[in-house]
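First, one chain by itself in structure tokens, the form predicted on its own.
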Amino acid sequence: MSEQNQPTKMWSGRFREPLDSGFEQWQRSFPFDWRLLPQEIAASTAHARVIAAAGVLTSEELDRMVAGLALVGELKLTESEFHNPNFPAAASIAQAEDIHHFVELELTRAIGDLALKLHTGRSRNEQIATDMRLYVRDSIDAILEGLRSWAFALVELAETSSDAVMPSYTHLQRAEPVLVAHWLLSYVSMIERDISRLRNARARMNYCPLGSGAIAGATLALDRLIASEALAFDAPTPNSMDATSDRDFALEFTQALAVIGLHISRFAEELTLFSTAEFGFLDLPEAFSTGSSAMPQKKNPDLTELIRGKSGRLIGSATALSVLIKGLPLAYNKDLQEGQEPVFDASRTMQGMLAVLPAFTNSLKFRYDRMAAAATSGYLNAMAAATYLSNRGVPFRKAHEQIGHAVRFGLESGRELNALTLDELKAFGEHFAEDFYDAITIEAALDCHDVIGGTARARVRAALEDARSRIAVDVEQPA
């Protein structure tokens, strides 16, 4: 068969209707799974080298067939180039169905008839399975990544922290002093947590699909073995049928993102919280933000409310994934189709959030005087008193409402715990004594929490160096 009468289908033969022309615009994918065009020349120089082991391929063939899809994935696709009619391959981009066809046409522009043995053995079933499982797993290791790069930045923050100290909240009520590294090593934690999630998706999916044909395996004896082991998979799937319709790893990847999403959503919500004239405990760096285009006098913390923003553009992209997959029967349908957008937008959304994380990270100033005042004012030291009754010999609950009682009259009287005379307190409990006043110093109300995880500050010191520590061996072992 020449170049010239080559199918313009991959179907074709079946078929004696042309499609209605709407139809076939509106089900292409090509208009977005050209992103694939990494991982389609990949796997289609895996599977070239199985085939060839085969024996359908000569030496010779399989190395021209190499060099022309090595040559294919030079082009540099891009959105634009859809309406290029200049770029070399816009007569296949205009006629490509998806990045399969648009492969086999450009790979027959490249070597002629012989391109049209590349797809012996194999099926569009399995190679978009293949194609999906290597963009998620470059997705990951992208991200993980940005991951540690961020944590990175926070770590740094908190060492120039020093032992600052701010307030803590639950129900968004002051509730206790910790240090300012404390609380920001509390989203290290987040980020080791969805670096190991992460890390797990990704050993869980690195099983390799080709071999598996449409459904129910390979109709020549193919060593599957070689294109797994090609692709640096863990080793060849083994059921056709969940190989060639199983979209876990999209979902899990997908939800994944959500999850890291919520994280860097919630350090969002707390410095735009905290940047306002009512908390002023930092002012953001304006490299970052904008202005109003009525009022002079503002300064709108621009990324930290897109990343809000984009935190629900992910849970949307794993929501969609989840109720695409959940009624289809076994095996491959045409809705699966569907499962790639949200992939790659969650991806990329990631991925631009990552990317400017790190510097901003870098660029925050925190105001230490007013984090310090907030954390000093309020009966925050409220617990550490408690604690100094109950390491008294007082039951805590008495401890507790004795303190109570303490508070009520500063609170009436206008003046905080260490404010209160010795007389005024031993009016609520006989165990109060002079070195109660060093038992609520701001300082011994973070050493009082002197446990692992604790903010007391040596425990804080060596947290950050631990922090540092597993982040380098992360980076120096990566997925």
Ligand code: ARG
The other form holds:
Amino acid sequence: MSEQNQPTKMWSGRFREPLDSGFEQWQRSFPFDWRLLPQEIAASTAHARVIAAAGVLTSEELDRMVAGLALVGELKLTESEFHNPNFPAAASIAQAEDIHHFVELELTRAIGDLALKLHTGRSRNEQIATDMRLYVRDSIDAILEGLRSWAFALVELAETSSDAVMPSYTHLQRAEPVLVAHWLLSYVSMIERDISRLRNARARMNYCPLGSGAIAGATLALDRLIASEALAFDAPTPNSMDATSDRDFALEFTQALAVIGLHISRFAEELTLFSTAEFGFLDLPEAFSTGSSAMPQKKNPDLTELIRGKSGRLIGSATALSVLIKGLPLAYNKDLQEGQEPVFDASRTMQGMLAVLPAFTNSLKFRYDRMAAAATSGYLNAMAAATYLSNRGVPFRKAHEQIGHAVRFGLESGRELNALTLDELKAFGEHFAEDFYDAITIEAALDCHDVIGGTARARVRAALEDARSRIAVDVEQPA
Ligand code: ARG
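Based on the form predicted on its own presented above, generate the structure block for the form predicted in complex with ligand ARG.
Zooming out: every chain and molecule, the one shown earlier first.
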């Protein structure tokens, strides 16, 4: 095929035959990697500075190139522009194999043949590795903000719940009473771990692949520090083979998102359950619920259900990346292109969830009366009762047994522990006294858990303050 009618490719020189048109369309990544335009512009601008420092571009050429890249970066690419023949970049959109090719085509349109010098001393393999790192880094920063907002909403809700109580559950059977605030703070603890996991992942991935070349390192003596600093990486990556094929950063990111999804999903599951008539612990906020087209009485918890569903999707992204990477020989393989969409999807899915969660959390109205009723019936104070006896020197095993007998007796006569008379109690052990009744009130059943991390009222008040200040500090620190 002659040069004139050969399709414009970044690599067509050694080819005599054109690509099969079906294959050509199918192998393109531009239909999804257009999302990397801001990252590709930033990385290309940094590379332009590197090659200018190496003498490949004059300072005037560098200026023109940087200005041209900025111009290309102003394009507002969106999904719908792909089908808009009047979009200024329509010809490049139709032709571009990937985001790297697109920027080269558009830069050529903007500044002419000077654009063709930009690829000096670099390879798309290091470019995509860099773009993806930048994308993941930007995503982490946005997700950290979202997590903090949700944590604040939970802390706020916990504060308004004051001394409200609810049952806690093990085996989904009522266990002991806890403060509603204590329950809500358990999710804040999960979020704090999620924040630290993302921050760690961010620190581990913050190295710049530019200068790694196709596999063996750039063929020009490039000052890799220039690009690394310009892109706010901590340092250049230390090994070109690893740098061009490493996707640990994407894997860790999607795995961390899968874990966050699990946490959010547990929250969603609890609220779904608590909003049922059987529990009746909350009225679903109408602004976040939907009705049924068939059953007029229905109010359905779509938000929490969708969140459960989307968390499954996040696990899917992490799994897709694991399977993709397993068994890939070093270094770059085109398989890696398939790793982009799970990252984009996970990032957007998580950001979407975090966009609705704070407002949803703010709008939650608990039925504290129902929660309190459930927390004060069904012998949830049995543990406090056994503690009363053990505080009087009864070995815990025996105390447990005596309270067990009292519970059995109460069950048979349909009474709670506080409705049993002292004489009745004394039949189970000699250490019961009048102050027993004070030791099994709801307040006492909370306050006997007076340890760090326990549900005693003073401990939870302190925990709330601690959580609030930890999250506030996190906001002030750069991620
Ligand atoms: N679109 C490609 C990707 O996402 C860019 C790297 C292409 N490199 C190559 N040697 N074909 O992986």
